[in-house]
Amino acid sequence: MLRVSELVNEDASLVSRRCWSDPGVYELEKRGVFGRSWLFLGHESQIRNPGDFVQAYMCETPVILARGEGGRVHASVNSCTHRGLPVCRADHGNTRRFVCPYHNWSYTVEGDLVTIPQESEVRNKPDKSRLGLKRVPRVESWRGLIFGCFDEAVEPLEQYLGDMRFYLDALLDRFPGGIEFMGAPHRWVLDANWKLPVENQLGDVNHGAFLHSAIIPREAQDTIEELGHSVVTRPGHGATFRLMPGDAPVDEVAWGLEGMGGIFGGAEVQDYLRDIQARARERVGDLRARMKGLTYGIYPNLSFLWSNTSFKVSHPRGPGKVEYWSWAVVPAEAPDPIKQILRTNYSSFFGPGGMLEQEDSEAWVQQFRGSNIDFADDRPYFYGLGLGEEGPHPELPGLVSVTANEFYARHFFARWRDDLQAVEGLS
């Protein structure tokens, strides 16, 4: 029988290759971890009016995020009441109603129940107010990030954010009106475990010269490795980042001039980027205004991408296919032609159709058929690169140590094996 504590060792530097396959384990996830955790949904620049509303997942269970009448914003799942249709088949849009196409139940925006075409026809009239839509318990937002949880009982959202909030911050404050989700998000399936997308983007930054080397110069990783940092905040968040040293060129500093857009966009979006770096140190401070992000992971699966501005999200459909989201996002307040040339810092490189995406993408589905080798389950993987090297750092909050520490993974892997323990023999 499987027990969690034969899948990762006590200090996380072996992980058996049946957390990636093994259908016993996934079972345990979709409770341990999904059921007990903040998942993200969107973001609030994709439903600025009261009736907007994106598809969004928790886990394998569809919900629909929305903007009430009041403007509060709700998550319902997508399941009429009735016979459990979806009741939107939209991805995105604006309505008064969503209804079921069976019986033609329909509901407010908020998920409440206001029409029974049939219950003309009965004397015992149903109690509408008891037959919504399933709410999603707990909705938060941080800095335009909506999140939501199936546990009541789940920490405030901030506190679960914790320090990663610093690290985010230094990008999300550089911008006088923060930022925005631009267009709707790519989606595509992969024959892979949804954990090894979200260990890439937490903290994996040594493979980019060598997986993606017709594309990543040497040179780019010699600077990685002399300037960059791997930080845990708390297990299963992370971030790496290069700290730039405080005379280095505006231009080697700025966030958006090292992609496509900013290399080729011209002197208008350059001269943006730079007067948005100049402005970086009275916004965020000097430490993280010499930030130069690389990868950002939020527990348990969504991933944010600096230089190439997409946030990810992770979305398992089984223990051996992911269903991957990945949005393009840009400074809130920038012009429109300029928001429309920085989207190519994201496309140029990633989404379903990326260079770099392509090739990680290719990484995920050999890795995953590694994981049911067969004979193979006596060979876990080997997370031990850096072990206990981590430690704390006079400026930065959390763990911190180079980057090519696999301290990241590990920690992912310690909160992982803790939560599924904790649903271990449940019924």
The other form holds:
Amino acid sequence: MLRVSELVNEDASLVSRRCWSDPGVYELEKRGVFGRSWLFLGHESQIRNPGDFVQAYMCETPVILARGEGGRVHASVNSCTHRGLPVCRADHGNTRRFVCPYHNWSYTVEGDLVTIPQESEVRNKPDKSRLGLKRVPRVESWRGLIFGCFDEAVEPLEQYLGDMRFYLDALLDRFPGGIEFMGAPHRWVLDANWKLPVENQLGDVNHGAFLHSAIIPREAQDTIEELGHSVVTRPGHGATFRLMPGDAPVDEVAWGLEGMGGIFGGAEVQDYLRDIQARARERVGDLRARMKGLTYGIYPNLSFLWSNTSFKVSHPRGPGKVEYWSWAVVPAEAPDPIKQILRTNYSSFFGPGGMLEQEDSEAWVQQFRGSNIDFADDRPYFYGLGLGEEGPHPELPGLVSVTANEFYARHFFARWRDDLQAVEGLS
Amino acid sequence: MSGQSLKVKPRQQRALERFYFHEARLLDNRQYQQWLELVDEDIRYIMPSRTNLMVDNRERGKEQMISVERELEGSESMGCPLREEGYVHLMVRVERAFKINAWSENPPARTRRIVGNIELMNRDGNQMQLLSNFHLYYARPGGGNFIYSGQRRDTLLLVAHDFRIRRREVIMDYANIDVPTLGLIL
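Show the form predicted together with the partner chain, please, the one above being the form predicted alone.
Starting with the chain above, the whole complex follows.
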């Protein structure tokens, strides 16, 4: 087996093909990355009432995220303590009990075992208080975004997110009522490694003019390169955005107006979006009101697209398979007809039917094939574009550079390497 | 649309089949520009997403309990359909297909579709509601081979003895989406 130090070099400008394809590396990722990081589980808008639940995954581990009778949020592993079957088979819903189909052991939405139907026929009664669903030991939320972690000793979520909160708030706090997730996630299963979709939406706006040249006009890409900033607040967390000039017309700055729903959705939705922008300055300040985001990434596997408002989670299913989830996200306070138009800002270009992402997904699949070939291990992938050219900025927290600088990916892989080394040799 | 289809004369059924088979041939032959001519400019092209819901105890024993409709997040829902498109979306998709840099279809996928179970469900003036099913074989060079299966719920307009597609809702049969794209014209 390869040593982790052989996978990613010191400055992370060279990344081995085996990072993407080796089953042993994947096992280290499970423990080193997914076992120790805050992982996105869902949004408060999905579970508003007691008994509401949605399914989530922490790597390959299925999790039920539910609001308990007392209003608290609980996350339990979706696997019966008796024989391991999932006790919840629906994407989302509202219930009082989760019942295992095999022998009908039943659990509360908080995960406590309440009924063993066979119990009355035996003399030694099992201690049900010790047989509840496995709890996710740490669950915390920020601005409605709920995360869980299997490591009890993990730092608090707010600290983990750090300065990413500054950039997330540029959007989340723009809307007085925050955001809302619409419906069940689109689950797309691709023969790709989970890290490439993450990298793609952590800061790789540089492929737009090339992979997507059939759809994205060159002028749009020129604006991105001219006004674009790439930021890393902490290795693995990053954002890209355009910082629009102070005198830019509202229609060029406003969130949502450049999507298909914004362009073709009619005057009502456009006026709604202009109105949000008109209040942006007082809500998020002058600097962030001028921000027109592109991509966001939260380590290890949460992504967020600004213009095509979508949250995405890249769930690994082995080194060569990913279950890629995406949701349309809209302002919670918008009237229903406006939400229905704004969700097409996502679905027109992204998701399994999207015009842009059909190109991305093919790139991700082909990259996995390239990572799995023999006789090319002396050609690790080159991640050196813009090496060392990032630096501090007078107004923007984190390290800042042009969007062509691949420092967002180098920082991701440096953190990933450290995470794997922390568990390498332990077992 | 759970009732029986309308009784139609063989000649009328044949005219509808002729339209759908012609459409299928255009699409499999990648003659998308000619296909676009079959589309009304006010078209709505919808692909609901399909969810896995809990069984509602109060509905046990009733057809509603396991109906297809309750699984769908369509255009009227507050969920998120996979596609909700108008003429402009379809036009961009067609234009893309004839550009040299539509990378995921370069070289293009080979497709073959069988359209069947064509039922005329309702007619109102020059508008007709139809159901049809399809199976589509999709082979992407460097990718793999995939089967697409679904139902189409169409509204056709009768225009000068020919048909135009005014609305199409594509109900895909999937659990997880394990095909390379749902961006095809189905």
